[in-house]
Structure formats: structure tokens, C-alpha cells
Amino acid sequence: MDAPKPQAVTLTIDEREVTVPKGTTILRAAESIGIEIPRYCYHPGLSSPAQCRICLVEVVGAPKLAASCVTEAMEGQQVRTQSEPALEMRRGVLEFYLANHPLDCPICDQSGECKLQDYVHAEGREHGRSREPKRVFGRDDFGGDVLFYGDRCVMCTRCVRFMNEMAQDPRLAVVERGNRSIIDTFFDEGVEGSPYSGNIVDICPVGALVSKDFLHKARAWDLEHTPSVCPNCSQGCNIEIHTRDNLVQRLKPRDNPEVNQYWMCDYGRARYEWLNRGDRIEAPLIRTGERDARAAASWEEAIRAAAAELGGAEGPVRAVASAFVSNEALVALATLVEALGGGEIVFRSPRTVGEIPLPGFEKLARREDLAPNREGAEALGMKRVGTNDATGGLESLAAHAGKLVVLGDELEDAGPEFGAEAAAYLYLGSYPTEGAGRAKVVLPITTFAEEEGSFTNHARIVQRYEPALQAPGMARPAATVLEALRAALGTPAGALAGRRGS
């Protein structure tokens, strides 16, 4: 028996007909056909108090303007978002907001992505009529990464509702009354230690809440936005990487209702500086002496030397991978090891105890695995070794006498004699390390932020990311390098190659 079809209603918005499921609000119905109605208090992930009054629209036949964020679309309804009564009411609402709002756009971090700035420019009065002195609240430190500029606040209460409904950690409240109303914290600690409090900065529409880390760092219009995946745990939150001058300036959550909805944790948000490290391996290096003497080489020379090293050596092959590299790189490594006769591949990854879920959306949690691609590595038969701080576990490989390949692991605890007994030792990495001292060939590879690829998250969802930064020097994606090496060895791609990017 077929499941009953959801009931639908058909209405007209700005002379355009639209059919939506019954229960849909006018604001969401308008969004579905590309009509944006201004809003402050409304956020799709939170309850709708309908208190900002900026989303008022005219419904033909209704006695007064309707708040579109809470008014359900009805069959045969005619809605006008640009009628003179609706525009006049919104102009009046904006004028009230500006009565006390400081005109500090030139120094406000929100400038360029501020909804008050946008709406006033689109629909507001050309000149304000207020002659009264503006109310002054000043700045308050809310703890954690959050600063509060009370004069800019439009009292939309998104921040208060996020802490109550999603974080379920009610540390913010509206205090005082009338035009003295203000957002405030309980006690002195504010939002310090609340693991999802950074989201209140993201959802603030007007720059009342700003990030201390991003304060005065860059203007919004100078930032490039690149869709990506958070690399700081196995949740795989969808994010945007905001960059300027080839440096990461901040991470912001990107909507994905199946993975992270509209949010991300502060742990992931704060850990991006490693992507800006300047100490990189920028050129292929070939060892010319017994110890650390190396010479830079072209890619052609380096691949030829690596192929000769691996192809001419005797003994079994073993490899060390990393849970921070892409599925494509892991498949290419497994393919190379298979082509060399097959052997064990291990990886190390940081892990903590206990997850930190977002109570209002429990699919989202800071996971115990603090690497983005453990699932991808294990799906290819790679074995996790070592301790929870991603050290140890490589003792048998350090003295391995056959062929040894390391991909992405910085080998921080391995020491300069790692791989000294190997008949052939190849290192692929992004940063200089003592552990590569005995490698015959060192090949520079990109980080995830400098390449296109995919990670497999804790729920085995494969998610793609795009390059946000230009790679330094001659660094190339690991998958490309390993594939070139396999081709130089003259070995077939094998069955694993078909799994790349799957």
C-alpha cells in the first residue's frame, strides 16, 4: 500500500505561484522560490519568537501585516512582500533599530556581512530623524572567544535561544526592560567552557557578538570562502575555510542537516593555525650522503629515484599512513603497497576519552577520534597502532629491513635513526622531521586545505572538500605523487584503484 502523500497548499507570493507542504511558513515558502524576506530573530535551527518585526508582509484580506516567520502558508493565499504597507512598516522598524545603533561600520568586524547594514541599504530611510542622544552600553567580555558590543544589539535573542535550546546550557539572558534591555551573562564566567558557544557569534546578525580570535584581523569582503570538512575530529562537520593572503583566518560551519545542521564545536573551530605553518617541505629531496646531506630535485628526478629505490630493494614492504590524509591518498598508498607485493599498513591518530554532543542536535558531537579519516583508513584494512596521543606503535617498523613507505605521519617521536635498517625508505610529508633523516627520497605533499579530496566520517559518510590555499613550492597532492610513483614502477593499478574517491 502506497504511503499517503503529504498535504500541500498552493499560494501566490509576489505574483509567483508556489506549492509547499502544509505547515510551511510564508517565510520558508518564499525562500523556496528565491524570495528573501528580511529577518533577525528567525533562524531555521531555533524557535521563532516573532519579536523583531522585520519580516512583516502583506496577506491580502488580512486585517494587518503578518509576521512571515510564524504565519503558515494557506491554500489560495496571496502574499505581497514588496507592497507599500509592508515596505513602510519595515522602514519604520529599521529606523527604530538605528535610533540607538552606533554608526561604527568602518571598525565593526561584522561590516560586509551585517544584516542591519544590508537591510538599511536595501529598504531603510536615507536619513535618520532621531535627535536624541544614543543609548550607550559599551563592550562586555562574555568569556571564551566571545565579546559583546551592547550598543549594536538588536535584541533578536538568537544567542539566548541557542544557549537554551541547542547547547541547553542557559548562560545568557535578557535583563532590564524597554530600551534598556540587554543581553547579559549569569555570574562572572559567562560562556567560558561551554563547548559550542562560538556558534552565537555565527548567528548574531549585526556584530553585537564577535570573535576575539578574529577581532580586527580581516574585513569580510577580503575573505575567500571555500567549502570544506573540519579536520579536527571524525564528526566531519561541513565548514567554510575563510582565507586571505593564502592564510586561513577562521573556520565557519556550513549547513548540512545530516551531519552538523548549522553548527560546529569550539574545539574544531579553534584549531586551524597548523594550516598556516611556514616550515614546509617545498621541493623533492634526494639523499646524497650517508646522513642528512640532501639535494633538491625536480619531480621527474625524484620519482625516478624513488622508483629505483623501491624497485631495486629486496624484502617485504611495510607502510605508515595517516588519518589526516584523504581517501584518495590512502587508496593510492594501498595500491602502491599491493603493487610492491603487499604488506602491512598501519596508522596513528590522536584520540580522547568521551564525546561532547550538542544536546539540541545529538547527531553532532566532538568525537573521541581527533582525526578526520580513521574510518577511511580502516575501510582499506589499515590498522591503528600507538597510544591516544598518536605516539609509539612503530617500533617494529623502525628496524624494518625491507621496503618502508611513510605517508603523512610526522614521526615526531621516531628519532633520526627511524628506517636506518630499511633496504629502501621513502617519506612523503608536509613538514620537515627528524624521522625522515634516513629516507633516500623525501617527497613534499599538500595538506587537505591545499588539495581536492574526501574524508570518511564516523558514520561512514564520504564528504568532499576543495582546495582553499595555494600549495607551497613544489608540493603536490599525495594521491597524485603515489600514482606517478606506481606508474614509474611499471606496475598495474590493481583492484584498489577503482575505490579511489568512492
Second form
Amino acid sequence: MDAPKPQAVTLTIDEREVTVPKGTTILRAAESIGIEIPRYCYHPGLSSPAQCRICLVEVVGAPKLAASCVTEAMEGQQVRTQSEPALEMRRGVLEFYLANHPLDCPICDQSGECKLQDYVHAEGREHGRSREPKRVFGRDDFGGDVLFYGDRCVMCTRCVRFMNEMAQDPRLAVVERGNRSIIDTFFDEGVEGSPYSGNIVDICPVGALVSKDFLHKARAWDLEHTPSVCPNCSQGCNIEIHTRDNLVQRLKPRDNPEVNQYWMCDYGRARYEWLNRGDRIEAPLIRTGERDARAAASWEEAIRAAAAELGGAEGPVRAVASAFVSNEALVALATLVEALGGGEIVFRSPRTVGEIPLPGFEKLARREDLAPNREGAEALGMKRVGTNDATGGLESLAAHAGKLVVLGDELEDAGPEFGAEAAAYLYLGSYPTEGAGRAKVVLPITTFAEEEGSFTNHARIVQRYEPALQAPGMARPAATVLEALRAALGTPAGALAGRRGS
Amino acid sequence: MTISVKVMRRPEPGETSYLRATLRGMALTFKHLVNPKKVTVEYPEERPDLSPRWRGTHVMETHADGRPKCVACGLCPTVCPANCIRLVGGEDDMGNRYPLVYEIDEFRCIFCGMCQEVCPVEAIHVGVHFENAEYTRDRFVYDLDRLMAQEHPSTLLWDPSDGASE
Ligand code: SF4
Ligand code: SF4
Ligand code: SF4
Ligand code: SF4
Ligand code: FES
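Structure of the form predicted together with the partner chain, please, following the form predicted alone?
Following is the full complex, with the preceding chain placed first.
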């Protein structure tokens, strides 16, 4: 079916002309020229019930104010978002919202990123006029990671609609009527076990739904936001890493219509603590004698030692990569292996059985691959070995007699004798491990949250992430380290140039 | 480029004598000796009167049951220009938000009083107090217990709209 060509309409919003496709709402048209009309019930990923009435604007000639989230932009329309009738109406609406609101911003986790705070600050009344006692609901555990503070709710029903339309698992509803109405769950377990329920915390415009994990942990204005990619499965949801004091405090989804729209799964959201691990390799280490006798070295010495080790040894090269490192590091490893004469590169990555899709947006699912970059590794000809919990598969390498390079794999099950037979064994990793005990040189590398790079997701979309944390000690991005090592070996760059991005 | 030379006039011998200046100084000293409006205080036997708006080391107000009034809102560490307040929020066993860690580095504090001004629950105050001697530097990082145990009075901040705070 041919989609009919969208017709354009031109209208004026706050004295500024804007042309949008027919069918666009006034709210979206205003957004396209940078005018934010207040909204609670409207969310771009959900249906619009037009019930919160905070988005009312004046349309010249219309008998009443229009709810801009559902009113289509018309040719020649004149819209005023800041005129006295519009402001007066929104002021009135805000006053209703505050009639029962506990005004507990000091103890509310949403404070600083709360739409009620923002709009009242911008357009609301300075002092309340209500003299009646406020109704009190208190706090309710909604199960999972979600806490509900009923008194702060503005009844926008975004959470209800998310559960109905996106999760398609209707577990929330509005009960009671009038000013007694409240969001409630049907059974005691609430949203417990619903794999995408964390998103209702994100879309709640106020602090009514908050995360138990994040509760009281940091103030919104203290957090630094870094665009990144979720490392917990091959879906590669676009996320923001929120950090404070060089520690990850929470992960939030970032919208990308191709990958995850506005959402992310609870599995991915909860798994960030490993980025805050303190047991790290912080300096390059060179083995001085047998076994664990190691001395910290400068990067220059370490690269020289590693180059001498690899360059001087006999035998074919084999390498272990990881599905948790960037494409850049994988390419650098493949280039190095090629420069050393070429050899097999294997990797291990965790896998589970069964995808967990988000019914309302089918492109998004928690994938079976629980590592972000399996596609990237396989695109470079690396082979996945081992079991679904990322163990085993390295037996033939453990006793390999030639050159051995390990990048990123923690070698948890490999044991202290791993690589004992190797003529040259180089380990690049972030965490201290027994498996590196026989390595002549150990080089500290950054995790994905400490470097810039890219992952290739399950649909072969290459996505870039940015550094959110400061790397500990002397750790450097693996791509940089491998490139320096290859240069020290005196081999030409770009042997793989033709295969890059393949 | 020319260099301009300024010729200084040397003072005459009579002008260089410091005798007159000394005598003038002595006269001033003598005047204060007999002046009834004495300002010297015989500290520590005698205590100086501090203004109720004096800003000294902090006091944390407590509830009747001994809990700190602070709700860990994070405004004072945010407003503090010296960045000397460290706060980690948490939840107590009654479900209230409260400070797990609350520390003020009194050495870095500039006693501006903004923490007191910003606090929504009137928990943290600068105090009417000036005797801060300690044996070690780390004793100047006051933790929550110490701040709650302070005995000196809190400062009255001047509020132009409130006559009583004058
Ligand atoms: S809990 Fe939040 S998202 Fe749900 S209706 Fe209330 S304000 Fe809206
Ligand atoms: S679906 Fe995958 S990539 Fe997206 S948030 Fe969940 S674990 Fe992360
Ligand atoms: S008095 Fe000023 S400098 Fe001292 S802690 Fe308070 S806000 Fe910071
Ligand atoms: S401003 Fe007051 S309530 Fe907020 S953290 Fe500071 S002392 Fe606690
Ligand atoms: S955003 Fe338009 S009525 Fe709620």
C-alpha cells in the first residue's frame, strides 16, 4: 500500500510560523520549534487521553482553550501558549494539583527533575489558597523495584497506560473517584515479575513512582549524564549512565526509535554494579620471576616487554577475545594477531534461553545473548566457544605452546596453570584473575563505561558510547593499548583495513 | 625611549626626627589609658558578648526523641560555596529519609550561613561560638553526632521581613 504523501500545514505558534505534516498535534508542532508546552498525560510512546489539562493553549477564534496534545495543527491557525487566558487556565490547573500535594520536595527523589516542580515554578501561584486539610495516602510497595507515593501522584495515568499498551500486562488501574482516586494494583504482588516495569518510574512525571534501588541515593542535580549503550544483552538499548563521585548510580533509557524507543528492560537496568567494582588491575605488571612475582611498570616498559615477548617467541599465535569489549578493541586485536602471522581468535559469551520481548514495541526484547558485542566479534571472524554461562571451551588454549593473547576474558574457570605451556602469554584485562598467573605481561584496560567505543547489536546496528567514568590508575582503552603494541612490534598498520566494518 | 628622572627632595634634618611622632603616639596611648570607654576584655576570665547573628561552628537541631532534624534533602551541600558538607542520604527504620553521613569540614567552611538559610526544615545552623581549638586537624571535620551534641546557641539569621530577628 502506498502511503499517501503527507500534506503540510503552516500555522503560527507564539508569533512564529511553523510548517508541519498534516495530523501533527499542536504540542508536537510547538516542540519542533523549541517551545515546550507543559504536559503530564501525554507521552510520545503512549496514547493520549487528554485528561490532565495542563497543556491548554489558546487558539485564536476557537470558543474554548484547546488541549494541545490532541488538537491537530490546522492551516493558518494562530496558537498562543503564553497568552493571559492560557496562563490563567494552567495556573488554575496547577492549583488543583497542589491542593492535595504534600509539598515534600526535600525528601522526594524526583526533586530536580520533576515536572510539577518545573511547571509550578514557571507558571504556578506563589502561595496556595486551599485551607482544607489534605488527603493522605502514604506509601505503597508496588513490587519489583517500584515504590508508590500516592500523595505526589498527578493522576496522569501514564503508568497505567504503559502497563496496558506497552507491557500489555494490565496490572495497574485507577481506583476510586474524584480527589480520592489513586493508582493501585490488583493483587499484592503488584508489578513484581513484569520484566519492563522499571519504565513506569521513568515516565512518571512526578515523584509518585520511584525506584527502590535509587531511593535517597543521590539528588538529581548531582548526577552527570553520559550517553551510552546497555552492555547486558545484544539488543544494545540506548541508555544514559548517571554517575556521581565516579560511581554509577543508575541507568536510564535514552530514546532511539530503531532500537528501544523510550524503554529498557529491568534486567539491563539493574545490572550496573559491576562497573563500580573496586578490585581492578591498576598498573601494567611484568612478571619478574616464577609465578606471582610481579612488578608494576610504566606503560612504555610494559609495551616494550610485551613486544619483546611476542616478537621473540616461536610458534603460532592464538587469542581469546570477549563479547564485552568494543569493536575498536576487537579490530585492534585481529590486526595484531594478523601481524603476528595470523591465528584463531575465540571468545566466550553468556547466553540464556528465550527472549523477553516488549509486546508494545516488538523491536525491543531482552535478547538471548547476554553480552553486548557478540555480533561485532563474529563479524571479525572470531568464534564463540564454551557453554552458555561463558565457561569452558578453552581446553586446547590452556596448553597451547605458541603465543597466547587474552583480551578482556576474566578466565574465571581457567585455573592458575592457564597458559603455562605458552611460549609467550600476554593478558589484557580489567580485573585481577588467577588465569593471568602465568602471563609474562599483564596490561590493565578500561571497561566500556570508561572509554569511547562502539558495540554492534543483534541487528548489526553499530552504536557508539561515551566515557562516563574515570578509569582507575593507569588503565587505558584496549584499542589504544593493542595499537601501541602493534606499533612496537614494527608491523604495518591497517593489515585488516579491508575488513574493517565488515 | 627616554627615561624621565625624578629628582627627590631630601628632607631637612629637622624634618627627619621621629621624636615628634613618638610623642604623638605616646599621647594617644595615654589618652586611651585614662579613657573610661574600655574595650579590652580580660579573656578567658571575662567572656565577650557575641552578636546573636554571629556565625560560628555549626549546630544540628534534633527532634525531641534525639533524631536529627535533617531530612538529607541535599540543598546545603549544593548551596555551600566552600563545598565542605558531605552528605549521604538514607532511610531510617521508621521509613524517614535521614542523613547516613553528614559531615562539615569546619576548616574549609567560610561561615557564610547559607546552609542555614537554605535548609527547608531548619535543621542545620551556624552557631554563636568561636572557641574552636583542637589538638588535631581531623577533629575539625564535624560528624553528625558531634553536630547534634553542640551546646552553643544557634545563630539568628537576619530576616528583613521579620522584626524579631533583628
Ligand atoms: S503514578 Fe505517576 S505516572 Fe502514574 S498516574 Fe500518578 S503521576 Fe502519573
Ligand atoms: S533489552 Fe538488553 S540492551 Fe536493552 S536494557 Fe535490557 S539487557 Fe539492556
Ligand atoms: S556556612 Fe557557608 S561555607 Fe560553611 S558549611 Fe554553611 S554554606 Fe558551607
Ligand atoms: S539543607 Fe537541611 S535538610 Fe537539607 S541536607 Fe542540609 S541540613 Fe539536611
Ligand atoms: S498533556 Fe494534554 S491533556 Fe494531558
